[in-house]
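First comes one chain, alone, set out as structure tokens in the form predicted on its own.
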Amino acid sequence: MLKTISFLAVTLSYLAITAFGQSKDLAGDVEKGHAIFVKNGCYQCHGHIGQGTIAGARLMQTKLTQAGFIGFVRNPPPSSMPQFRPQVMPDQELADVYAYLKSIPPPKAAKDIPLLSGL
């Protein structure tokens, strides 16, 4: 219960950051973002294309704004992932990672995959 309340408090904080924080998005570079995603080991928990794993949330096609994403990476919920301070990952690098994650197309629906269409 306490973990749920903490998660809710953190989520509300990120919504506030999104609504009142950084008003202008930084231009992100998809290729640089992919390289940074790999170099910093993000794929180890979030999967090679941000699809999510048992260790990390799905990031591809995130609904977070860029400011919300940066806020989350800077101050994640306790014990969920390491904090990436600006000295480790500047805002521009996070904007690049965000651009990469937003560039990944959504997965096909099960009905559009022949092997799964009969399920």
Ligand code: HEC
Second form
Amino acid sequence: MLKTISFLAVTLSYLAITAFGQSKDLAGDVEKGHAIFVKNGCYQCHGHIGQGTIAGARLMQTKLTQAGFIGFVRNPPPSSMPQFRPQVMPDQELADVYAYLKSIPPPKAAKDIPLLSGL
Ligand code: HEC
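One more: the block was the form predicted on its own; return the form predicted in complex with the ligand.
Below is the entire complex, every chain and molecule, led by the chain shown above.
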């Protein structure tokens, strides 16, 4: 009996941890993310495919977690970039942009580009 109760207690706490302990990423839509990235002007500083420009960091294949990505856009360091509040850009839209940026394949290595490999 005691064994059953302790088994149940362990199982229940495990379920509670997996259900509530982790923050779940929102599913993102790549197509929508691309449109939002353009519409909201992210491309103006970060480049059309998030390749990075002189004005903004490279975002394609970002190493940030989804939460880190959203957190940065919500609260960027002073004088780095405009702040996008949830009223302007809800979490779901940022999840879509995140999915878009993650979907862009990495650039080829210089050795795999014929014009560069011959030099
Ligand atoms: C006016 C120019 C500008 C615009 C517009 C802009 N950004 Fe930025 N962004 C920056 C700059 C500058 C940084 C800081 C780069 C650094 O310090 O490495 C930055 C940093 C970031 C970072 C952190 C990158 C990292 O790896 O640390 C994210 C994420 C980001 N921007 C997302 C966005 C998104 C999404 C949008 C559109 C909703 C956007 N930005 C619009 C200029 C801009």
